[in-house]
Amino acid sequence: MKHLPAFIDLKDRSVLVVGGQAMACRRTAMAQRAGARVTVVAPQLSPDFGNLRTPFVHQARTFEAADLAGVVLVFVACEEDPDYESRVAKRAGGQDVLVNVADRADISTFIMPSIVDRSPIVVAISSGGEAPILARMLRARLESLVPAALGKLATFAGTYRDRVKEVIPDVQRRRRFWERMAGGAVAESIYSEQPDTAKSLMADMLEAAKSDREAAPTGEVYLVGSGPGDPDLLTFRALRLMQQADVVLHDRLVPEEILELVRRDADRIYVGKKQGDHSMKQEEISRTLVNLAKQGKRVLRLKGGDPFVFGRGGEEIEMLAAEGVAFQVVPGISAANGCAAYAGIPLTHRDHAQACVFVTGHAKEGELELNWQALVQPKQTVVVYMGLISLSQVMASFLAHGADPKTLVAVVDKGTRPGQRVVAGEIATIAQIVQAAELTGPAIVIIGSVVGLREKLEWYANTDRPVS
């Protein structure tokens, strides 16, 4: 080990920052954020020093040996100068002060790790300053794995640490009672902004802990958007749910490079619909939720696109909610805002769309009802979903509601994934080219005239993903 990690109390110390650009002024916010009491020593600061909320004191000169009284640690960050950088850096070694030379831990007596910053909760990584990009990609792999409230989740187990050591007194149980804690009911309570739930939920184990039992298990849904079909689009909070789930309900339209995201031995159960063919009706896929839930079990409802977005979300938690089944709802990329995204056809545009409006082509008895007269409107894009199958009924619709017979279309099948095509045309003719390029869904229909901008905007297209 190259270096001693270390976390060092700089609460109402002095720390001396010598340096006025950019660098410098990072290392002066840091420091300010661990609250120590920070002077800079330059002879003019560049503009993002303006940016900081935190009071300094600013001494516009050069460094003085006597700017080493009663400091705790220097950071030199004078690029332009690295025989400057040098001479600050040897006169604080010679009176044993920590310092630190940004980029040069050749000179420097203390080098500064890639941070991960869940306060209290403070994670360092370093590569003893030989390769800085490694910590960094490291870094940016950990911010994707830990949860943006675990320091919440600290601070709230902060409070109960006394009591919990009250009331079991054995080292090994009151380990396995702070596990369960954080891999559990209170922690996603936390996670999901719900403080009450979780000081319910731990007064619940901490009454079970008194008589020398474990707490049920407390079970859970997550209701979870997994976009339009693109892995890379998931947010953190869902591929950390995905994780820790014990039953997953999917759809249909949830690739297969995104189920491989779940828990491995998690039970997968499949309700996904397609016309005509229902694996599972609304009602018993809402049923089946609120039994495992009530069986204790962390339940993930995995949904293609944004739950909210036709996608019956609001059903499934109406039925959780009246049977007191705790829930949590992670929203997804809708597969409207991918699609568009991948096809290069922005949904608004100021010279093309102030508005835009999703409506679904599924059609109920043969019949779409929809307010035709208000989708027929200049300046305003209209997404149609599921509208693969109707196509042709859309279209009409439009024509026998005035629309114009040249107003641009595109149809994005299989949006944001392997494959993606995009074929574009006109009202009049769309529901023709389509049928020529056999084009199998699932599909976006964009309408209006911002699908015009697509052939200056398309970045998503190569051998792989070919885009006709």
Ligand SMILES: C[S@@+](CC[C@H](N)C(=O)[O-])C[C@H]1O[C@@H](n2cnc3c(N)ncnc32)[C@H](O)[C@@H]1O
Second form
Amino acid sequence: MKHLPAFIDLKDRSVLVVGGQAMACRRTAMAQRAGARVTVVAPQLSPDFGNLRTPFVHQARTFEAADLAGVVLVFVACEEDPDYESRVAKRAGGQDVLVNVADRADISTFIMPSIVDRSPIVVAISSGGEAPILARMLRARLESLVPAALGKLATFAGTYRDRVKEVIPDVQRRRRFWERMAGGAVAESIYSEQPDTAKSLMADMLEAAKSDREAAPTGEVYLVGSGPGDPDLLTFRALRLMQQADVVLHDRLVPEEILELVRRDADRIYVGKKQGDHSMKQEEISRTLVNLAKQGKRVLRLKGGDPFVFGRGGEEIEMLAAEGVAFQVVPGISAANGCAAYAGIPLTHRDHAQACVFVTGHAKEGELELNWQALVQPKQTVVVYMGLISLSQVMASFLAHGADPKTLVAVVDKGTRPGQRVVAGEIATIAQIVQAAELTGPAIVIIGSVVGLREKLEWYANTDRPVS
Ligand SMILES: C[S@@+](CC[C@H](N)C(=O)[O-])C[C@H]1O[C@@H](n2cnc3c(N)ncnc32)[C@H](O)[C@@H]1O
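Could you give the coordinates for the form predicted together with the named molecule, as opposed to the form predicted on its own above?
And the full complex, kicking off with our chain again.
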């Protein structure tokens, strides 16, 4: 190991920053985050320093040896004058003051790691100055893996430290207790901002520990939106919950590439719904969620798009709430947002649409119960979910309610997925064009002049366009 990893307590201690440009400002901010009192020595300061929220002392001149008096460490960042940097570093080194010169590990006595800050948890990564880019890449990976609220969990755990020690004196048992706490429902409640639930679960765990029992695992349900299909559109939280679930109930719209990201040994239950073919009735799905959670399982209910946009997610959690089962809802990118973005069609645009309406084209007993008057409005985009089968009916109703037959329409089939196809036309013609294109769905219909922007803004491969 080339350097000793260590975390230095800088609270109320003096730190010197030599330099007045952006990097010196970043060092100042970092030292201030650790509670240091910072003096900046530089003839002039860049405007970046104006954004610092914590006060610092500015000496508007060049470095003098006396600046080192009482200082714990020095940051030097004057890349415009490497000789000056070397002189300051030498002087600091001569007085045994720790010195870091930005991007010059060779003349530094300490180097700055890349950090993942979930205070009080902080991960520091160093390549010993050899390959900072690799350290930064690793950091980026960790940023996506470590829950943003890990720090909150650490603080929460800290408030229970003494109590847990008192109730469980044995070190081994205590370690197992903390492992269960950090990998289970208590941690999830903290991550999802439900501190009261976390406290009550912690009380149950401690009560069980007193009588030498292990609290029965607490089941919970994660209602997670998996987005329109591209696995890269999953949220960090969705992925984390997918990787810790014991069982997953998934829809027809969730593709295999996404299911493969669920914990390998999780049980899979297919509850897909296709028109006329309901593998499991809604009531049965909700009941299954409740039963599995009551058995202590972490149940992932994975839905295409967003669970609260034409996803019946609300109905599923109503039963959970009534039965007192803990749950959390993770939003997903809805098909409307995903398809519009991947088709190059902005849903709103200052020159075209100031409103956007999502409606369902699913006909109940052949009837579409929509407020057509409200849909046929200027400067508005209408997105029709489940509108492929009823497309000609929807278009006819638009026309019957006064829509301009030349209004642009796009149908996005398998949006955000490798086989995405975008077929465009006008209200009067689109149904025929779509029929000829033999789209298979899932597909979404976008109506409005924003569709015309696609000519300029299309970027994602569209299999309906010839590849040149
Ligand atoms: C039951 S709704 C579910 C909507 C989902 N909860 C959401 O937020 O996107 C199913 C409809 O969503 C649309 N849809 C879902 N994924 C799609 C995709 N990848 N491309 C186009 N449309 C999609 C289709 O209109 C499909 O019939």
